[in-house]
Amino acid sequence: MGRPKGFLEHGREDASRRPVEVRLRDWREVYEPRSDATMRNQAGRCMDCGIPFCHDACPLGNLVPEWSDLVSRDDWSAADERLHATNNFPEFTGRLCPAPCEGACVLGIDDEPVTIERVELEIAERSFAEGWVVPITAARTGRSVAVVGSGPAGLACAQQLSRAGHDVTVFERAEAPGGLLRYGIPAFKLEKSVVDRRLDQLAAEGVTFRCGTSVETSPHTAAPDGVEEVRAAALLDQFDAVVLATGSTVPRDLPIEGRGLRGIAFAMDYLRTSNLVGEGRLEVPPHDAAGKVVVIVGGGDTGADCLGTVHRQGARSVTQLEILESPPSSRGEDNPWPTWPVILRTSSAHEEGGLRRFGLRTVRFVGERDKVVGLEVLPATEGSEAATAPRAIAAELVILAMGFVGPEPAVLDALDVERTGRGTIAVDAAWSTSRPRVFACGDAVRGQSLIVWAIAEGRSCAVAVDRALMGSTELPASVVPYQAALA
């Protein structure tokens, strides 16, 4: 270890954000770059624990102590090699992962944990800047695989299978590949050039992308204008294996009085059209917050993404509602290390403005001439005396950001794959579905989860597919087997 007392010499320094009044004028990422000296000091805080809980907490099994030590000694090239050994897309996780590794950092027992996520991001960015990210190709096996869905699980699986020598085609119904990375995450958290440069690597490695392609159920259904249609069952005639990585994209609805009013949108519809505008594919979003009183129902990460988007569109005011009570500001005694600390977190979007209200459930949408003008809420805690008197909140635009309930059924129905009681795709320990030669991974199997889980499961699924096609595999074994508890 390069700096055994680094955690005594330096405190935790989180990355600074651009001033609110500046960043609200654009859609660029909010964080300021950090100096090499700062990153060496921050990485040097890692204690190189005998039992690295950060490693165990990471679904990818990232070698955190190893690349932290290398950064502290200014050996960025070796750090890049160790980072990419377990993670196909560290520039994504370094921006978007909630960092369960930091929650399990041993230093966090009585001090602030290492800034693991930021060190990871800086390594990834250095990798691209120095030209260390290059295509990795292999001799072709003559086997072909179709991957349905181009989110992080699908991309990770596709890249690993291509590196095993298989011909991989990724089918994506959207205009461009990336899934939620492109159309569900705002540019101020993930600029799309970051996605594109990694996609360029995959294409150079031999991965083929077929975008604007809908894998549908019935010959009687019609695809939208400009969208090619491929019958799901036909994929098994064209490919040796099919991997379903369609994600968990069916939004949780709020079926209460007034739900049919105009001016109520699902979060992903709102974020998608905003990103389409940013890409120049759409002139005006159908749900524009400019000059409006906005209410976001849902206090999670997706709600925060909507909040930052609302600010940049120029909303008159915005309120974010959360059904749960406000969590504590610090880790409670009933939430001990190394379990994930359930604490109140302030994202960059919350820092930019808006009102957060906790412990409220929406019971009715109010409208005038078929247009939403407000909603009524009650305390979420049952038995409250105030529960008989709903409170009204004005709203000209309501965004529903309450999570997702499972994968869309079209492809699942077409291939007749079994599902769990939660509606997700049922797979065995080898990521195989009930349909021969059809595999599945990511949120379509796990349900709504973290990007780091999606990448880990995509890698693990690739190992299983390669072994099924070839009888053995030389792909690196995943540290995350399928979790039987998910069945």
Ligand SMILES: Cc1cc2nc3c(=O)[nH]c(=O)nc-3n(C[C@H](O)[C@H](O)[C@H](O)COP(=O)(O)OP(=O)(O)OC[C@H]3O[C@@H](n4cnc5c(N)ncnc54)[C@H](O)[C@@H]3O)c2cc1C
The other form holds:
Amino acid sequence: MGRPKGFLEHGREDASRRPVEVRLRDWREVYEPRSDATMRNQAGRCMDCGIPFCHDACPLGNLVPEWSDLVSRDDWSAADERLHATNNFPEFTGRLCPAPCEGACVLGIDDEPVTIERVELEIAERSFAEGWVVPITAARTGRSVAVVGSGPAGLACAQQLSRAGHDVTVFERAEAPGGLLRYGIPAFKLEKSVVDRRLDQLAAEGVTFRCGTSVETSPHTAAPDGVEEVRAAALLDQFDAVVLATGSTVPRDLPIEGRGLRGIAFAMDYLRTSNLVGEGRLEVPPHDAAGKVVVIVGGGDTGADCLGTVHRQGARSVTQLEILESPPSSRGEDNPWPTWPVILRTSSAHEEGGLRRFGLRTVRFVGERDKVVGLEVLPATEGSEAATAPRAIAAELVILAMGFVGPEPAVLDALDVERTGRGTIAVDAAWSTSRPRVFACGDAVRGQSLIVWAIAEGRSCAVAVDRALMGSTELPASVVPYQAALA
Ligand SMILES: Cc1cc2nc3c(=O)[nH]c(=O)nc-3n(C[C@H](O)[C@H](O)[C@H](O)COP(=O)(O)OP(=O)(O)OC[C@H]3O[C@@H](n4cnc5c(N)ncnc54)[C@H](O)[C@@H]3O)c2cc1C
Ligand code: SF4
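Mind sharing the form predicted together with the ligand? What's above is the form predicted alone.
Everything in the complex follows now, all chains and molecules, and the chain you saw is the first one.
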């Protein structure tokens, strides 16, 4: 243990965000890098307590006390080895994880928790900068696996299976791999070069990517022009196993009066096309917010990502509506440590502007000719005064960010795999679907969730597939028990 009392010497220091007026002029990441000395001090705040609740709270079982100690002692190379031992993509979780580990950090009982997520990111960035992220190859087994979907679950599963020696082909209907990492999450949270450099490692390890290839065709997400269609049954003929990592991409709709008006877009259609513009694959976004009065229906993280995108496109004004009442600013008594703190969070996008309104239910879209000009809202709580008098809010662009209802059915129907009552893919304790040789992981199984869960499930699924193909496995045992994965 390097410095067991570091927390007495140093308070928590969060990474600073670039000034609002500067960052709104570009799409680059909001947070600024930290110096090595700062990170050594921050990592040194870890108390190495007897029972590391942070480790248990992390779905990947990241070895937080171990790599914190190594960073505090300036041994970044060993920290890199311990970090990559449990996490294929710490540069994604280090940027984007809501960090349940920090909510469970023992220091958080009467002080500010360790900046675990940031320490993770700085180790990951150091790994790339030092050239420690190199291809890891294995003797080939002659077995082949098709992974459908290239989000964090599919990528983690593919990388682990390739490292077990199998020939892995990832089928992705989008123009490039990454799933929501590329076409959901905006560049100001995750620059796409960060995704690309990790994909380079997978490709060098022997993973084959077939992008622009849809396994069956779904009406829910418009396939890009020229997309090739592959039958799911053909995959079963050509590969020894198939892993479905297709995500939970069917958006929740708002089927109220006026829904058919022009100027109302699903969040993912808005974000996807904005990201395509950022990548230079599309010239003009079909739902451009420039100069418009924008309303985002949905106060969650997806809504916040739309908010930051709307700001950067130069909207005239933007309002974000949330149906729930505002959460408290600090932990309530019914939300004690080490549970995840349910508090009002101010993302970087909220800091950049816009109006947040809580406790409002949208009841009607108002249009002129065929175009939206506003919407009407009621207080969401029953019995509120004025419950019968809708209030009008002007809107020239409405973005629906109300979550997702489950995976798209086309490929599931084609393979005739059983669903859960929630419409997600039903799997057994070995990530096996009801169809022999077909496995599933990620949001397609859990419903819309988090990157850290997707990576954890992808790793866990790879263990199960390897065992099914070879009779045993030497892949590192996953820390995700099946029951926890579905909790
Ligand atoms: C806007 C947005 C922002 C988010 N921000 C965060 C965040 O900051 N932090 C966090 O932890 N989580 C975040 N999430 C959630 C996180 O992105 C997901 O939980 C995670 O990406 C799920 O990974 P996945 O691999 O299961 O699926 P996905 O990332 O959804 O990938 C599924 C892939 O499968 C492909 N696919 C689907 N069907 C087919 C088919 N038939 N043929 C070929 N390809 C197919 C899709 O095109 C897609 O690329 C966010 C989600 C959204 C929508
Ligand atoms: S992946 Fe998330 S929960 Fe796990 S250590 Fe990193 S920030 Fe914490």
